[in-house]
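Shown next as structure tokens: one chain only, the form predicted on its own.
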Amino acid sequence: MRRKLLKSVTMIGAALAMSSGVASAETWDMPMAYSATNFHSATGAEFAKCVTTGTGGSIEIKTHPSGSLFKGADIKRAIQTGQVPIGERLLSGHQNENALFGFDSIPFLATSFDDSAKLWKAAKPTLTKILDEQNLVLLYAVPWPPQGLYFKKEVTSVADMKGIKFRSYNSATARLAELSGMLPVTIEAAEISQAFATGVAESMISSGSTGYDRKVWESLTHFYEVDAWLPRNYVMVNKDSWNGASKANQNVIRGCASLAEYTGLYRSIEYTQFTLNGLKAGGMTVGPAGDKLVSDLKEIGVTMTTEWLDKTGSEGKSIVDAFKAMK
């Protein structure tokens, strides 16, 4: 499937570049809220890549990592202002501004890779006519893998948790703070390492790859692998600089999209278990959670599911009805 991608990418950046001839060159900034060497920065910068030499240069993508150009909070906003022209985005950072964009933290509803992509499927078209409202053209979007939780002790329930700061990155995990008696704290990929070295933060719930990329182990001691849930990373282009490209830049675009969730997802999986092996290597304790910890969790879980539907209504209820169904 990526060769025959990366075949009709190629083949249309071919054509078009021996048809554009003197065609104005445009320069796509690209903000992302994670480092260099994660790998969905990683994925975009090879989708950047693709877009540019497939349009034959017409359309150049320049990626901006680590919340350089916008922190992650602001990037949304930007590409939908038309600050930025194009951009990627964790959507369920932005669950205060529409529940429905937290259909992928919904705790323990989605735990596996083959479950995330049925529920990604049932959730699509609500996800993209919503965005398409916000001006936004939704691209690609490529799954985190399967989140677990860190600490700086061992914890065996969820009364261990209590009184401790944790790190937040949107609504669900504020919320799951708040039941399980910790205490949440706002804070972008960016300033992890900072902010657990400061004591800023002494917990967070993420997947190996963001403590691996962080060196979490230089603050944290312990993983526990709890599968809670798969958040997503979306890439999105203005509506108005997705108008304005041409018919063949656009299915250049659309191809290099095609290619970098294929190849994100793949690049994910692969991931899951070599950054678990680096938080091992970093002298952390990781491995699953205990009974115990796990029971207590998905009290947790059915609370936060009841709440999820109820602020969404009946186009939550379409999305989990239409996952279950796939089941």
Given for the second form:
Amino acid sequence: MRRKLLKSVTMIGAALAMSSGVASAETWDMPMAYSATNFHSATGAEFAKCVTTGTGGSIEIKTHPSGSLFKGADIKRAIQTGQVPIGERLLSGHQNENALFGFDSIPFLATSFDDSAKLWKAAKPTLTKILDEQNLVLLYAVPWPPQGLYFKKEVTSVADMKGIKFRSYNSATARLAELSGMLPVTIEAAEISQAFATGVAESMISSGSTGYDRKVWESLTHFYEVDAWLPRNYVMVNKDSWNGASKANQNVIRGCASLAEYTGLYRSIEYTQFTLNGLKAGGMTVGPAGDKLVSDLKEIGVTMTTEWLDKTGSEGKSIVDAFKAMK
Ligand code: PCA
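The block above covers the form predicted on its own; next, return the form predicted in complex with pyroglutamic acid (PCA).
Once more the chain from above appears, this time first in line as the rest of the complex follows.
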């Protein structure tokens, strides 16, 4: 009897030890703002798998795309305050808190994937420092394809844009709308199909990718390739969660992040033409913006560049100078 009791006590002890072993494995919920089918979300899902496998399951990352856990605008705060340990957000979405975050949304500064990589190299140390001061560790960043203009009519000059309701996604896009006489309204990508269908918005600047993901051909008719800039999404970790991870796990996360940055960029490049073809297949007129529209937009670009440099002072200027020195 006594032996039997001892045996069952030992078994319970073993079971408890095992369950506490399981309890020490952490789940890191990772909110993401864009649809599950988007290439950033696909890259994030692979990154999550890489970390889960690489840490032997001691850190399991679980992605939540489409703004399902936190909406895009709330993701950074949720990570900073430790509500979630990790997440992805559009970097220039924070331009309203510090203009330096808008380095990648300066019209016509970096308009190709190559230049976008150089600009990122020039800006990364400053951005890493700003995020660090905000209790955040920068992991990786991936550019969207070049930005073009969507309308539901033919547009050949900025004058044609007057009075149009324009969906914006950061301060730069709202400013672009103002300077071109349009009416900006901020809407997350996850909600644009409905905004266009109901007429809350009738135009936007974005990549072919977002128009394709949200099937905008159901409401819009024209996409003009402008190649205005290539904004980035980035993945960040709460600094306390980061410091709580072992050195070995931090190394795994860094390795998976480099891989994600590489494959994400590759996907973005591949997705560019694929999604423009998709817009065409959906019935839209897709092509380069005409000369007059481009020269009008470049004038607006000059104003926006001056405004950005005024706001960011010597820090902004050193990013632009470092970028230009690489060209
Ligand atoms: N898609 C995102 C940001 C840039 C892009 O191409 C969006 O429209 O919200």
